[in-house]
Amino acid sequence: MGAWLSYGLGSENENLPAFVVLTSRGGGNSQGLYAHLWSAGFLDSAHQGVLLRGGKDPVLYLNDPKGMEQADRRRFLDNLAELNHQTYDELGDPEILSRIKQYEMAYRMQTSVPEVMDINGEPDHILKMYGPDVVTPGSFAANCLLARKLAEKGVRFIQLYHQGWDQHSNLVDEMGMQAKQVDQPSAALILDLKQRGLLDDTLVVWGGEFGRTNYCQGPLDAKLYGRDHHPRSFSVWMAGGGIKPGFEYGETDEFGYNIVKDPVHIHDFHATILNQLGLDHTKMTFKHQGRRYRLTDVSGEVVKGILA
């Protein structure tokens, strides 16, 4: 979905790319993270998400070698945009612009995200509103000051992933562990965006990577029981962004299994937080191999019931 954010609506800053990711890791059981889960799919590789890593190289290779000046760096890279243009003339593959396009990004960041990524510039009371893992990089405290500090600087999607929910087992010690982690920096980011007046133009959107049952799995007099996948419904909390605020949306049965209201397909979901960035989910298509393709495929329908 960011990438098809940075295919439709672009940056706002030519300085970071427009769709970002931030990971940290959780206390539970730590899920495979990989780069083909923010890559651009069909569309064009310069619309992938950029993975911005906590600590003192944001981003790997970013900084010049040592011994070469700035000037040097910008005459090398004029000098292969220069070949690159010539194959993209004699081959007319589009991923040749697509990498000059990441080159000079990559060129302008070494001076962005230093400065994006450096929080020591942050209030003592913004620090603490975030909570005590704010001051330690990577962790999802930092992430999500982090999101605030590139939302201010318009890049047009940031993603967070905290790993570690994947509870089929000891879940009475995992989910208070990851809960701590995620609860106070969550309302924090809110909190910070609505009192700057950047919640009313920025959607937050907080979700879990599936279902999960609400009955237990594992032995319970071992109290390491955990819950199950469940893919037929799951919850997720939307603030900001024209969204009504302080209510719920749909329902599930007595066991919290079959949803009997208001159901919400996820083409519905994407095709929603389309509608709220401006874009009608219907007429934004990108053709490949052939065919005009869409984030929402055939179908979704835009879920007026919660909007403000």
Contents of the next structure:
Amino acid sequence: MGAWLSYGLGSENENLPAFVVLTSRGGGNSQGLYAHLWSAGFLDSAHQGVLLRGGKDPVLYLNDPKGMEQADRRRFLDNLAELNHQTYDELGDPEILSRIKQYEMAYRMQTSVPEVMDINGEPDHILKMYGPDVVTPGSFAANCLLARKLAEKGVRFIQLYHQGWDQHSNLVDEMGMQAKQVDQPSAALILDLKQRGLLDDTLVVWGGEFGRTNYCQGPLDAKLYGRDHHPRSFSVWMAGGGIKPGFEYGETDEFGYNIVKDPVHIHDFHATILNQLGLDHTKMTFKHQGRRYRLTDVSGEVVKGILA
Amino acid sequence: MLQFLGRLHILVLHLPIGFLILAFLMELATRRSALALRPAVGFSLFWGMVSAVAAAAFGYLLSLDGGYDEELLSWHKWLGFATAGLSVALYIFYKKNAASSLFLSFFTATVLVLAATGHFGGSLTHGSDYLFSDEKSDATAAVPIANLDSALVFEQVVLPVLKAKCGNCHNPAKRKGGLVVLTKEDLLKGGKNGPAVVPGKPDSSLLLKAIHLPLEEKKHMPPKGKPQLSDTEKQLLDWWLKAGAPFDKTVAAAAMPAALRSALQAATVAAAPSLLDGLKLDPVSEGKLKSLRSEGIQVFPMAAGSPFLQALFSGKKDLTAGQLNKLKPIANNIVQINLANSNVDDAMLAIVKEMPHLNRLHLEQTGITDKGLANLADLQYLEYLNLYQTKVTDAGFAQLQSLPKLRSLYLWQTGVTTDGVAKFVSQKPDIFIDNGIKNDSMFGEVALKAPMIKASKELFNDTVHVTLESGFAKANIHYTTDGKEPDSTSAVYKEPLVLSASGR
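Can you give me the structure for the form predicted in complex with the partner chain, which would complement the form predicted alone we have just seen?
Next comes the full complex, and the chain you just saw is listed first.
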């Protein structure tokens, strides 16, 4: 989605990527996160997400090595670009041009990224709002604060991954811990965007890729039980960005097993998000292997019922 | 048989247009340049004449079917006969003296009559406003409903459906089958097979019969290939007729079933109409935008294909009045401008005076003062104004009084007071002001993690450098080197320590 938006909307800030990824580790049983989750797929690789890490060194290998000065780096890049251009003239592979662009972006990011990732300039009352973890680099709270800063700087799409939701067992403790880690920061992000007047044109989406069963998995123990994957029905929430606030859309049966009213398919969901960003999901296409592809493939309807 | 021949009119009518105009062009070419096309003129003219007579005859047969606007039909019919007659006369003239200038005048007149015939014919099939109406979808554009309960059942809910799905053929100009569906009287009167709507008797209402027939059925309406009624629309018409086809009641008074109501709610009560919806602006060419972008002026359409533009300058600290002035030629189309966190000042802000349709203005984190707000006085379309972290004060409210549409105002971290906000809200009750969170006592304190102790080596001979690191630069680190638990009275860490002896 971020890559498609980078493709469809371009970047608003030439010093920062259009699609930024921040990850945090929860208290639950962490599963791996792989860079292909925010890769550009078959889109131009210039649109892939850039992972920023908390702490001193937000992008690995971005800083100049010891003994190399900014001017050296500049000359090095200029010469490299010349070589790359020669190869491009020879082979005509557009990936080479993307690569030149990436090097240039990395060069500009050397100064822009540390600046935006530094939360020391934030006043105390803002820090307090995001909760106790906010000063711990790499926490969900810190990432929420950074997300706000990145949004202010014009980054189009900021994706926060928080790991540790896969409670096949030991659900009670772990889920409590996970929820505590995300609850206050999520609310603070909305509040903070709102008081800055940014919530009108920023869409906050909070969700996962599937839900959990309504029945138990593993031993039926008051504390240690778990729940399995349940893709039939689950919820997400959205805030700002022209979405109607304070109501629910769609309904499941009384067991939460299946949908009985107003189902929203992932394509509908994508179509709606694109719509709110000024893009017609039926018109934004990318030609790949002889066919024009859409983010929503061949289906998807804008969910009018949730628009403000 | 006669009906079949009549319908051939639609096919044949295009032939005389082509033949006669081709003959006319060849005649002109023969006279202007030395192209010797005159024999071909005769050939083309002959077939033009034959097809014109045929078209007129078939047209007459078609008109016997009825169902057309009388006045338009009469014009089309007599002009069509005239075209046929004129083309016969023209062919005879050609045989006698094709070179005379009178022949050319006569030919010109025939072509003009032909054009007029075509125009009226087009008006008959596509409606008389087809050629000059701005929007093709005019008929289908449903009036947005603000509140479904107080909407009139017929006028605001049923009629838009009929208009969109049936009105293209059953309108006063076309009257297919003698039926018009756009008013109460016409529906009750119906067409040649009887009334379309019989209040309270859904079973004998032809309207319902036609829409519920299987799609393959000849009498199914709308005909195969035309936009069909959705399920919700069918349910609506069923309910409406069952309820006695109320024409003047509101939705609430007519007791619409809840399921249908919520389906309609989703379909008709779409997004609240935006202020800009009714605004029609000439789009700025993409080339113009591209050339501006190449000069570093970030202007984009609000959405794909939209004539409305947004200009982005947020974060630019080297903005000049000259750069902003480059927006002047497209200022009429700019509805959103983002100057947040830029070096824009009161004087540079004068550019917004050129933007009559400005709807959203971002000025947060800039040096704008109350004085600069005077530039906004004439913005009739301004709905959103972000002034957080600027130097505006209560005095600035006076400058915002004249903005008729202002709805959202962001004033966190400015010089305005709670009293000032309250006073302004009392004057403009439908405004939303976000003044930020004034009281942060509902939030707990942040919790620092234990700092990291880093030494260059674990074991040392003489001395070792030790650094203490916290992820948060503003945190104070207190330490002891004597093995006691540090507290707030202990030494504060400022620089790397040099240890010369081990603790415990």
